[in-house]
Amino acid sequence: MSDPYTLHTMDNGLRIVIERMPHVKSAAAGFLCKTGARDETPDLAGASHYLEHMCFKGSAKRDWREISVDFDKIGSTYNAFTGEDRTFYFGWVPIDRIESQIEILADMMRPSLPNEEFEMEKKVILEEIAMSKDSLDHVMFDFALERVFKDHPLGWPILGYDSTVEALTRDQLHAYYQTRYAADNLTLIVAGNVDPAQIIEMAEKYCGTWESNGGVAKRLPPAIQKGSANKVVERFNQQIVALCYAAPSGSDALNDTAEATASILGGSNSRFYWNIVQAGLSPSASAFRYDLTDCGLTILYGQTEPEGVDKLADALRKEAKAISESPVDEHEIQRVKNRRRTTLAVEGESPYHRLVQIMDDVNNVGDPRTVEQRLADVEAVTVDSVSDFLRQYPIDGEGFLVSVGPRDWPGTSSLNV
């Protein structure tokens, strides 16, 4: 099978990654900026997400209305999102409109940050922060990361805090933008029925004048804490208990095995479902992976009535100990693999889904993987590889216990909100 990828770096450092999908009738394009919450200083917490919003609010060529209308004119399915270590802007269109899609996205990468829109968007983001505080899951997740990654930029929320967003100025955001959105910190990714040479010409046309800055500051991996913490939030009626353990990074060879293990524990028809949810200990219990380029977590959690937290925590630890001490069953491995095979087969036919998969690979390991390579990585998961993973990244020890809800439990370090 021929290599479907074209990889190219422009003179200004902008990287281009293209996957040819000759049997589809559409194409998706996106700009990956390697910047996120972990690249912010404490006083700028939330700046990456704020900047994502502002890239939709006008450039030297278009105001915010024209950006929205121009997306609709080409029939684009478009959006953007900010994470701890990346920001991604993308759109999906019929193949004859891919140049227009790239042009609009490229224009957005050079925002004008208009003052009026800056102040208006501040209100929108503060409302987002307020809404996140009404979600028990969001409060738990932000609190867990704050404690597990204590004194590290990964410890503050992507949205930022009320205080940092309120205090942020347009000039501060512009300075942050100039540092992080240089050409050599951006990657243009395209997937679909496209001519790579034409895509490179488009990139030169719309991005060729962008300046580089010689690279951004190197990121430092966090120290992952152990212990416990609880946050008393009286307005909630339920309590969440979470156990956090160190896990492979998104670039680690064990990543697929780590994902499979989390699915066996807390996915569909998982051990948590049968032994915790169906046992009446929790209406919702799960395990998931949180992975970045240089670190990761396995998080086991469940929700319950406040008086049930002791039994729920014991049940989570019991299942973690059981999977650690005895090999998983082959049928559990195959069930997880079958679901993953189906997902990859379906997503492999969609330029949009391939765009996001390629973005993940480029961000985490530097180069894209084909669908076949992803399937091979799934096939490499075995009973033995799960056992090896759990030996290297144990989940039956102390970890970091987090409790959020109306009950002051376990009571070792409480915050009242």
Given for the second form:
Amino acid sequence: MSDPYTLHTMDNGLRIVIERMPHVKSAAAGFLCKTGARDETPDLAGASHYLEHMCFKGSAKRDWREISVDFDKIGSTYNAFTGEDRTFYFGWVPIDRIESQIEILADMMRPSLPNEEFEMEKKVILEEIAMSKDSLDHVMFDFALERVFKDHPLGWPILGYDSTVEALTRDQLHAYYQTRYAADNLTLIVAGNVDPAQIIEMAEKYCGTWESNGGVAKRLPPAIQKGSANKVVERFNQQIVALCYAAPSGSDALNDTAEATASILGGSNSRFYWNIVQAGLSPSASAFRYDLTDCGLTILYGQTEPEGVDKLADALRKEAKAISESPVDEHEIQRVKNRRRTTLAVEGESPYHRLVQIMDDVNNVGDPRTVEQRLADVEAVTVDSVSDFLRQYPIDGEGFLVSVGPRDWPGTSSLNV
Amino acid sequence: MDSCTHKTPLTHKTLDCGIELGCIDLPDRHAVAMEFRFLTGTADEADGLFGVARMLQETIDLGTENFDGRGISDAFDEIGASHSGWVGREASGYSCLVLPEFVERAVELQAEFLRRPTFPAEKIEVSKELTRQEIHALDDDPQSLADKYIGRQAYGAVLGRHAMGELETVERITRDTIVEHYGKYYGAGRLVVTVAGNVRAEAFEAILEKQFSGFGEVRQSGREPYPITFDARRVHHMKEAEQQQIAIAFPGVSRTDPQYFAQRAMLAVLSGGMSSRLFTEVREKQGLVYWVSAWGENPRGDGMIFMGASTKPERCDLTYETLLREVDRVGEDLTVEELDRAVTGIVAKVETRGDITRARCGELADDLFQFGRYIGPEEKVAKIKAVTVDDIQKYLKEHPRDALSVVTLGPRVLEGAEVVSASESATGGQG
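Having seen the form predicted alone, the form predicted in complex with its partner chain:
The complete assembly is shown below, putting the previous chain first.
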């Protein structure tokens, strides 16, 4: 199969990645900014996410109303999200509107940050934080990362804290923006039935005047802590327990092996499902990867009644020990590969899904992988590579145990709310 | 290449085995999506056994005449098929996504657990324990809890049941009650199979005939609407939380009503993209919420409009008033430009989702459920494009929101609402 990608870097440093999908009738475009919560100083916790909101609130050309009206006029499915190490803005449209889509997104990348909208959006973000506090999952995840990445920016919540968001000023956000949204820290990604030469022309037209700033400050990898901590939140009925272990980064050669191992342990038709869920210990027990460009975690997770949390934690540990001590079965690996083959075929149908996969690849490993390359990477996972991974990144020793819920368990380093 | 603007290669027929089949043949696709939808849901549950439909669905593939639960999951994994199930108010569905070369095997496996489940007693006991825990967990999710309460209040005792059931009804469910429910409601006469993707209709028909011949009651049933008992009250459920949940329901029109597309466009004006009225007026202009939405639901032969938002308790009354004001305002000052934008959004989503095989299968299944025939994107696009400002104003005039069912949940009572205690909340809060 011919290479479906066109890669191009403009004179100002803006990178362009295009995947041609001749079999579809739509196209998706997005701007990846390599900026997220880990790039913030403590007093700026939440700034990346705040900035993402503010990019919808006005530019030199449009006010907030005009931005949303113009998106809707072209029938776009659009949004943005902020992570620890990335912010992504995207829109998915019928093919004849891709230029308008790129123009609007490009305009947003040069926001005017109007004062009155800055104050209004603060209220919205404080509501978003309040909503997050009503979710047991969110409370657990924020608490776990805060403890595992102690004193490192990866430990702040992506939304920030009430106190930092309330204190943030428009000038602080503008200064942060100037350090992070230069042309050479942005990538335009397009997937769909498009002509790459035309896309590059559009990018020159709408982004050609942007300036670069010679690169952003280098990120420092975190030290991953071991130990345990819990947070007592009496208003919740259920208790969550999570065991967090150091794992390879999203750019590591072992990444697909780590993903496969998590799937064998805690995906569908997995060991957790048959030995923990179907033993009645938890309605939701899973294992998943948290992968960034320079570090990663394997998280073993479950939710249960407060009085059952000891048993659940023991069961998670027992499965982690079993997979560490005996090689996995070849059939278990094959099942993961078979499932992946189908999901990749389906994801390859949709420009939006391809856009997000390309964004993930560009952010983590620098270049996009085709559906076939992704499948080949999964096919390369073996019994031995799983054993190697578990030797290098053990999950049967001391990790970081976190629990959130009404019960003061395990009772070390507890924090009452 | 298939196109939304060209005639869809469709087969729709009732097979000898009793199954109603809909098939969209899309030869350029790399996958096949199928859904086995039984026309039975929580509305068919016997009194006192609420939750039985979902527990049946949860346990139906945990043991069959030829496989144990792990065996059937392994068999699906051998062909890389993803399969899942759901239970709704009126229907229960089993979806499967598979590569074209494994379609026959996938249907064989679907038939294996749908026709020959053994419902092992120990798996039923585990499912009961997990359901108890899930009911407790639902209480930790204020938005889902508000959805449960507004569903019960808007639809009434039959159609408003929550799929999980209640703690006391789950206790009463046994293997025998599940087997009885299965025998009564699972058969070819209630089964609608839809498939889309790289699949030939004739070959697929033959596979279904082979696998499902003689499956339960063949005579068609399950195609009548269920009664709705709309309860126009404002009820507050006390709950400690950071935010207050607001859920509002009022009657709408059915999918087959001539005014359905005016309603659909009105909902897009209210809550389509970010330029829609609710997002603009509630969030962007006043900063009252992060989440606000309006949507429609369509039980067969009927319709219900819902609005929802979450906000800090002290801003609940203002948010509630703004939500209602915006519905009224659509009838007063809707512009042609605003309607065009809303319609453009709906049409564009039809076009972009057309690239996704699963979406095509889902659309076909919904059409057969609502209309008994495939409507398809072309007809829907034409009808939504034909909606005018006058149509929406007429719709709003003829369907005024003069009867509201309102649920709030959180630490602060909405002005004028009656308060339901925690125990009443658990048992239905029906006064």
